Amino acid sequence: MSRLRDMLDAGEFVITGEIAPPHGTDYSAMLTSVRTLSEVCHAINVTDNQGATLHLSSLAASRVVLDNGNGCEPIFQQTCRDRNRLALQSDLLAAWTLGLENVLVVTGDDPRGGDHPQAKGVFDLDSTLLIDATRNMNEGKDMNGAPLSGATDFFIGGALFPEAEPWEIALERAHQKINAGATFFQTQAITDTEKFARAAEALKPTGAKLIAGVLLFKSPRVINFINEKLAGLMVPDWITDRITSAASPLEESIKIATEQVRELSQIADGVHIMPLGSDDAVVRIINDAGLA
């Protein structure tokens, strides 16, 4: 039984972190990250070829987290970019067989922005269809309706962008994912708490749980990358000004994240902190926000 699901169902505030598997087979650095994050996190997202760049598979890395997380669970990530419906369903069956219970379904970044720009994006399914296929597996059947010899019982999540405009379209997509089987959302980085509150209020009647994304804007270079490369996300001036004028941008980004976590903890069902490799900062943020 997923501890993450149990906590959210019980109304407990959850903390999730994020790691990227290695670009190779040596996962010793990843293990160090897991041990650090597991001090304060209840679950850790294991990204799936994040940013359309080559990494060890989320499937294998999630199992490593399960074995070494000291009770901190992996959230197995599946993107629609790299596999067709046969491979996606096969990997989901493998994940359940390996003991992975939490799955986050996302579309995936365009491969032209990654380290293999010549790669062909598959996108046989979109994220809503893959969520629906995952729910079918929980009901003991594949996406054609054929019975499986052994069902899954995944805790299914999707991505949400509460600051998207027009919001009505993003809200409709969220409802489609919920109707397909998503029961929790992890959001993109929040920079406007009022817009997050708008999303929380709109989705409250559905019972879906919202885990607010908090990104460590740790340097002007990171801010420039977000503004130039991440579609739909622009870092607001108040964050850019604080980071660019700070004597230590990393320290200032930790202060900003701590303030966000304090504020979002009054609205969200949890926070999802994306440390961009600064894992120790997650422990400080959670402690300084009074959530440890």
Contents of the next structure:
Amino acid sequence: MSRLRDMLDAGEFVITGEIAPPHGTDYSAMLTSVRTLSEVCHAINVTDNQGATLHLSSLAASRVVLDNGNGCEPIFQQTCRDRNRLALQSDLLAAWTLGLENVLVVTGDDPRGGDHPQAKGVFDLDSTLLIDATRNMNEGKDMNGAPLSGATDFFIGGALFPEAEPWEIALERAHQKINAGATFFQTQAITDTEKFARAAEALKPTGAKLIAGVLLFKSPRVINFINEKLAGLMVPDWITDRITSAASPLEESIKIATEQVRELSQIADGVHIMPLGSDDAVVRIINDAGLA
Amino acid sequence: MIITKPRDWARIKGNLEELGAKRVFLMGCGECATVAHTGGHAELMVAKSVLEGAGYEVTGLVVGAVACHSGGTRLEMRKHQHEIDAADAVVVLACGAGVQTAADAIAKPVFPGLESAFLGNVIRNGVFEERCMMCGDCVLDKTAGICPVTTCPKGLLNGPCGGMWDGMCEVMTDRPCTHVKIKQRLAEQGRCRVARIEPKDHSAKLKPGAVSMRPARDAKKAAASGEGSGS
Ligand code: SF4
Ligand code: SF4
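Would you mind giving the form predicted together with the partner chain, to go alongside the form predicted alone above?
What follows is the entire complex, opening with the chain shown before.
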């Protein structure tokens, strides 16, 4: 039984982190991250060829987290970009067989932005349709309705961007995912708490759980990268100003994240911290925010 | 119409060199490739001077009326038989369909002179956009006449994806997100929004596609002649 689901169902505040599997087979660095993050996180997202760049599969890496997380659970990620409906369903069956219980379903970045820009993007299903297919597996059927010899019981999540405009369309999309079977959302990095509150308010009647994304704006360079390269994200001036004028940008980013976590903990069901490699910072943020 | 783009000259040259070809016959297309300004008479003249500049002899050239039309292309080739006979290879400035039709009709090696890019809408003279990929399972009925399969770079049926920003597309940042446009147009038309478009039936896209409108016609003819024959 997914502990992440149990905690959220019980109304407990959850903390999730994120790791990227290695670009290769040596996962020792990832293991170090897992050990650090598992001190304070309840679950860790294991990205799936994030940014359309090649990494060890989320399937294998999630299993490493399961085996080494000391109770901190992996959140297996599935992007629609790299696999058709056969491969996606097959991987989901594999994930369940390997003991992975939490899955986050995302569309995925376009291959043109990654390290294999010549790759064919698959997108046979979109995230809503894959959420639906996953829910079907929980009900013991494949996406055509044919019975499976052994069902899954995934805790199914989707991605949400509460700061997206036009918001009505983003909200409609969230409802669509909930209707398809998503019961929790992890959001993209939040920079505007009021907009997050708007989303939380709008989705309250659905009972879906909202885990707010918090990104470490570590340096002016990272901010530039986000503004130029990361789709759908613009760092607001108040953050840029504080980071660029700080004696230690990393320290300042930890301060900002801590403030955000404190604020978001009043309105969200959890926080999802994306440390961009500074795993120790996650431990500090959680401690400093008084959540440990 | 089919949109074609010029093909890298080095590749065409490579094809000719590999064959040791020195004399070339050129063929264009009077329909799409002419409208696309890639394989009409003007472009054949440019290709001719490029070839001649590189030391090749051009034995002749023709702009076929419709390069992908089997009968028409065969007729055209027959008219230029002696020029083709004098050539070592034929380069066709038409889409891949035109190239194959020519290759069927000619005993000599035939090479593509263009890249076939997409089925395009003519926005205005010389400006083309891909709006349909001929998927065989059209969803335009549900999407207010805007094709997400083609115009969303990810081809998502249900969107927008998480990268949509201020109504604009994540991948092609200078364009509005297809799914935002679809939802806005549906709302403008007062149509209730579609909850979800179900996964596409890719088996509907037969590859290779083949359709014959003739069996009915042939059957009719046979029936007519049957009636007339009496005994
Ligand atoms: S849904 Fe298919 S057939 Fe319809 S416009 Fe799009 S690509 Fe063409
Ligand atoms: S922003 Fe819209 S059009 Fe662009 S890839 Fe995402 S869903 Fe498709």
